[in-house]
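There is one chain below, alone, in structure tokens, taken in the form predicted on its own.
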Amino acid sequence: MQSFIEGLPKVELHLHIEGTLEPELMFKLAERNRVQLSYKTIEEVRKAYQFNNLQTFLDIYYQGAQVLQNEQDFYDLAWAYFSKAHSQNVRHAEIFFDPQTHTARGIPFETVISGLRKAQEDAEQKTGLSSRLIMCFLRHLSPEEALDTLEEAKPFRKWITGVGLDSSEQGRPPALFQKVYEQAEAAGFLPVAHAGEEGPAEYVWEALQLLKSRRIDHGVRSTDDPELIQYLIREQIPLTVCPLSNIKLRVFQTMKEHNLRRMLQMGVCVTINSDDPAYFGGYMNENFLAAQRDLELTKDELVKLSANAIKASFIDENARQVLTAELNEYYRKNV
């Protein structure tokens, strides 16, 4: 099963590029940019990656982002992710980035996106891995600040496929950001949103109805509302589920308790993703392996998860057909 998963063509739809900052690169960039870290060694950083909830993770996540200061840093960050993803047979990735994490420190929006964009171009040219960028608004900040960020993004519209909503979910309902989402959609950005991770199923409804979200990032609390689950099945709204993240942040206490397989068997369009892999212990292969082992996923179900991700992606129809054909051929040869 491990070799089957390693060879499986994959599409990743829920990946925070700042969350791919491995301790080794963090220390390298800190030294290059003369940033003083509160950790003395790589081992000390890794030991700190024990989280009680989303907020304890975010505290370390934002601290690590301090080392990202110039275009080369963002290029190096993204290139490291693309190299890892390519080694795990990821064919396409739709990547979140958090400009407010950087502009609040005085880093220009253009610096952030130019480094990411160059890495995207190199990855596609050198490895064939295609990608899209999705700009997230930080929900712990004000809706007014999100509107300012949207304005900063507009000159780079051709480089940014969509907008998302991330950071602390509790007490920050999607409804707060309805106005900025309406303006983003009018400007041509495709809407997605984090909802139903630590927040209730009601937040998923708000993301769908008020933000017009095309996908729900996480969404595991949807099973708390039978009417919502039936809606997700009927409309085939994708959920970008992140198994290892959910365990690391105590959304579920163990992988055996995770509702991924149950939702898949019910007909929900669920997908597997890595979220913030440097912090949560694994990229795509590790997430697939952990979910397969503890939930006893079959090969058919693993292929279905990959097919769902292709269907849920924002690629054009020609690219979708190419990826689907590759997945079908892999299935034919290996199942």
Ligand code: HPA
Given for the second form:
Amino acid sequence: MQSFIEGLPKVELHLHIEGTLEPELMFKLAERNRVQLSYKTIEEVRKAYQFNNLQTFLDIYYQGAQVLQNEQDFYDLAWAYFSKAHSQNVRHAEIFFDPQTHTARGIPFETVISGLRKAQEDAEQKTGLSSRLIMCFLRHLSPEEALDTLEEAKPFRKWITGVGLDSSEQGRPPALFQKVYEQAEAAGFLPVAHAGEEGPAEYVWEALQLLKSRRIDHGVRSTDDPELIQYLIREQIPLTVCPLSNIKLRVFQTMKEHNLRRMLQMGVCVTINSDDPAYFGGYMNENFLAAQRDLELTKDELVKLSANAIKASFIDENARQVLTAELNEYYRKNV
Ligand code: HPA
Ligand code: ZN
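Could you drop in the structure for the form predicted together with hypoxanthine (HPA)? We only have the form predicted on its own so far.
After this comes the whole thing, all chains and molecules, with the earlier chain placed first.
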């Protein structure tokens, strides 16, 4: 099973680039940029990565991002992720970035996106791994600040495929961001949103109905509402599920209790993703492996998860067909 998962062609749709900052690179960038870290050793950093919920994680995650200052830093961050993803047979990745985490510290939007963009181009050229960027609004900040961020992004529209919504969910309903999503869609950005991670199923409805979200990031609490689940199945709205993240942040107490397989068997278009791999203990293979082991996923189900991700991605039809053909070939040879 392990080698089957490792060889499986994969597509990642829920990955925060700031969440790929490994402690080793954090220390290197802290030194390069003369940033004082509150940790003395890499072991100390890893020991601090014990979370009770989303907010305890976010506090540490935003702190880590402070070492990112120059274009080269964003390049190095993204390049490290692409190398890792390529080594795990990820063929395509749709990557979130949080411009407000950086612009609030005086780092220009252009610095962030130029570094990411160059790494994307190098990854595609050198490894064949294609990628897209999705800009997230931080939902703990105001809708007005999100509107300002959208304006800053417009000159870079051709480099940014979509908009997303992340950070603290509880008490920050999608409805707050309806206006900025309307403007983003009018400017050609494809809408997605985190919903139903810690927040209620009602937030998933809002993300779909008010933000016109094409996919739901996480969405695991959708099973609280049978009507919503039926809607997701009927409309084939993809959920980008992140198994290790959900355990680390105690959305589920154990992997055996995770509803991923149940949703898959009901016919929901679920996918497996890594969210913030440097913080949650694993990239795509580790997420697939942990879910496979504890939920006893079959090879057919693993292939279905990859097929769902291809279907749910924002790549063009030609690339979708190439990926589908590769996955079918893998199925034919290995199942
Ligand atoms: N949820 C909300 N905000 C985030 C996450 C997440 O899983 N990861 C990074 N920012
Ligand atoms: Zn996320």
